[in-house]
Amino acid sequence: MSTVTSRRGASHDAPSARPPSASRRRRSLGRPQLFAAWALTIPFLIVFAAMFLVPLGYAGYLSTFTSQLVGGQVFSGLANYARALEDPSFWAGLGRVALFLFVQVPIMLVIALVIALALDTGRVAGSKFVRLAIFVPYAVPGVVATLMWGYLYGRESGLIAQMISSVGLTPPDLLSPQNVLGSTMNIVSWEFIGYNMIVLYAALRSVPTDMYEAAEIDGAGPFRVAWSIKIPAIRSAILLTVIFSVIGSFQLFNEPNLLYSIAPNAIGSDFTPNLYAYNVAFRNQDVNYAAAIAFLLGFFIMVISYVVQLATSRKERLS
C-alpha cells in the first residue's frame, strides 16, 4: 500500500517537475512583461529586416533580370545563374579560394591551437604579454595590415627584399602571379591567428582541471594530456573556428583588392569570387549578374559549412 501510495505520489508530483511549456510560460507572463519583451525585440526585428532580409530579397529579385540595350531590364529567370556556372572567371576565383581554404586555414588553426595549448600550461614566461602581442594584429584594420605587408613585399624597396639582399641572396618577387596567393595567405594568417588563439584559449580555460590532474597521476605527460584530454574537450570551439575560417576564406576581398593596386599584373579583377562580383557590379555596371554570382557563392559557403559540421558530428558519434 505504501508502495502504491508512493508511486501515486510520484506520479502526482511528476508533472510539476516538468519545465513549463512555451504557451504556459506566455500565460504566466503579465501584460507588462509581454509588452516589455516585445518592446525590446521589435527594434531588433526592424533592423534585421531592413539591413538583412530586404537587401537579400532585393538582390535575389535583381538576379532574375537581365539588362539589354534594347528593352532595358527583362525577366530572365535563372539565366544569370546558368551564365555564372559556365563562367571560367567565376570558377577560377572559386578554385583560388578553395586552395586558400585547404592550405591557409589548417596552418592558421594549428598555429593558433599550439599557442593556446602552450599558454594554457602556465609555463610560458610573460604569458599575458605574449597573449596580447599575438592578438594585437587582429585589432589592426585589414586595410592597414594589407598596405603594411604590401610595402614589406616590395621587391625594390621592401624590408624583406633588403634583408635577403644584405646576405648576398636574390630576393624573390613576393607579388608575382606565382607568389601572390601565398603572400595573401601570410597576411590573413598574421591577422587572424590571434583571434582564433583567444577563442581556443578561452575554451581551454573552461575545462575542469581535475581531468588534467587525474591524467598526470596516471603518468600522462604534457603532450598526452593535450592530445587525449584538452583537444577533445574543446572540439566544439575548434569546429567554431573552422566554420568561421571557411566562411572568411570564401569572403576574401580586402587583401586582393588592395594588393591589386600594388601588383595589377598578379591580381586580376576575378582573383576571388567576391572581388569578381564587385567588379562586375561597379565597374561593368551589371548588377543583375553580380547578384547571381553572390547568391551562388553564398550557396557554396552554406554547403561546405554544412559538410564540415556534418563530418565533425559523425566523427563525434563514432568516437
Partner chain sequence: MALVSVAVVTAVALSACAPSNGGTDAGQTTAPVSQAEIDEAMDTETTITFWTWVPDIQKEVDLFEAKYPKITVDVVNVGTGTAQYPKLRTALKAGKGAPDVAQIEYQYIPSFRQTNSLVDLTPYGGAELEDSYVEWVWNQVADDAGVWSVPQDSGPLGNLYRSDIYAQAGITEAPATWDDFAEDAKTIKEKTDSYISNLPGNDPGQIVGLFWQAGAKPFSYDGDKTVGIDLDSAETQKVVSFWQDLIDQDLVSTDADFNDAWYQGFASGKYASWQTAAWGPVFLQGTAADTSGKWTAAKIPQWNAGEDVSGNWGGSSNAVITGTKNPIVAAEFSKFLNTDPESTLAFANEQFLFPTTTDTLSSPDFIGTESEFYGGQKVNELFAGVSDTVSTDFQWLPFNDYVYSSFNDTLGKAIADHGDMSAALTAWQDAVTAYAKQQGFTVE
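Coords for the form predicted together with its partner chain, given the form predicted on its own:
Only a single chain is listed, so you will not see partners or other molecules.
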C-alpha cells in the first residue's frame, strides 16, 4: 500500500485531515457571537424580504382578486385557482414540461456525468480545453443561444437542413409542432450539460483518493471504480443537479418565448406554464389570473422537488 500512496503524494495524510467531529460544534453560541451572527445576516434578510418575500406576498394577494377590463378588480378568493385547475392551456403546458423533464433531464445528466467521470480519470488528452469547451455554452446567454439555434434549425437556410440535403436526404422541419419540443430539449441540453458537468466534476475532485487505491488493489477496473465508488460518493451532488433540472424544466420560459417569434404556430401562447402566465399577464392583461397560475406552478414544483428528495434519501437509508 505504501508504494501506491507515495505515488499519489499529498493524499497520504488525508484520513487524519478530516473535519473535527460534529459533536464539538453543538455548543450554543455566546452573546457576542449571537450579535455578530445577526449583524452579518440582517443585510441579506432585508434584501431577501424586499426582493423576494414582499413581491411574492403581493403576487399571492393579487391572485385572490379578479380583474376585468370593464368593471375593475373584485375580491374573488380562490376563484382564479379553480379556474386554472380547469384550464386546458395550463394542463397542456404542465404536461409538456413533464414530458420534457422525463426525456431531457436523464439524457442531459447522464451525458454530464459521463463527461465528468471521463475527465476525472485524468486520461483525457487536453482535459482543460475539453472542460472549458463543454462549459462555454453555459456562459452564452440563453437568449443568444436560442437565437443561434433558431437560425441553425431554419428549414431553408439553416445549417442542419443544408447538411442533410447535401447528402441527398429531405431535411425535417425542426420547428414544426411535432418537433419543436425536441428542438427545445436540444437547446437546453446544449446550454446546461457543461454546468452540470462542472458541478459533478467538482464533487468528484473532493472524493478522497485512498478509496480508489483500495479498489485498485482489490482489482477493480476504472469502470468498476466509477460505478461502485465515484457515483455513490457524489450522490448528493447528483441529487442537487436533479433538483435544479426538475425546477428548470418546470420553469422553461426563455427558449420557447424566443422560438415563438420564429415558429409562433408551433409554440403557441401556452407552450409552458411560465410562458402561459407571461402571456396571460401581458397580452391578455389579466395579472391576477397570471399570479394564480404562477403560484400553482410553484406549488407543483415544490411537491415534485420534495418527492424527488424523499425518494433519494429513502434509498440512501435503505442502502
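As the structure is a computational prediction, the values presented were derived from the model and not from experiment. Heads up, when I say rigid core I mean the largest set of C-alphas that superpose within 1.5 Å between the two forms. Positions refer to the first chain, counted from 1.
For residue 251, is the CA shift between the two forms at least 2 Å following rigid-core superposition?
No; that C-alpha moves by less than 2 Å between the two forms.
Any CA movement of 2 Å or more for residue 68 between the two forms, core superposed?
Yes, the C-alpha moves 2 Å or more.
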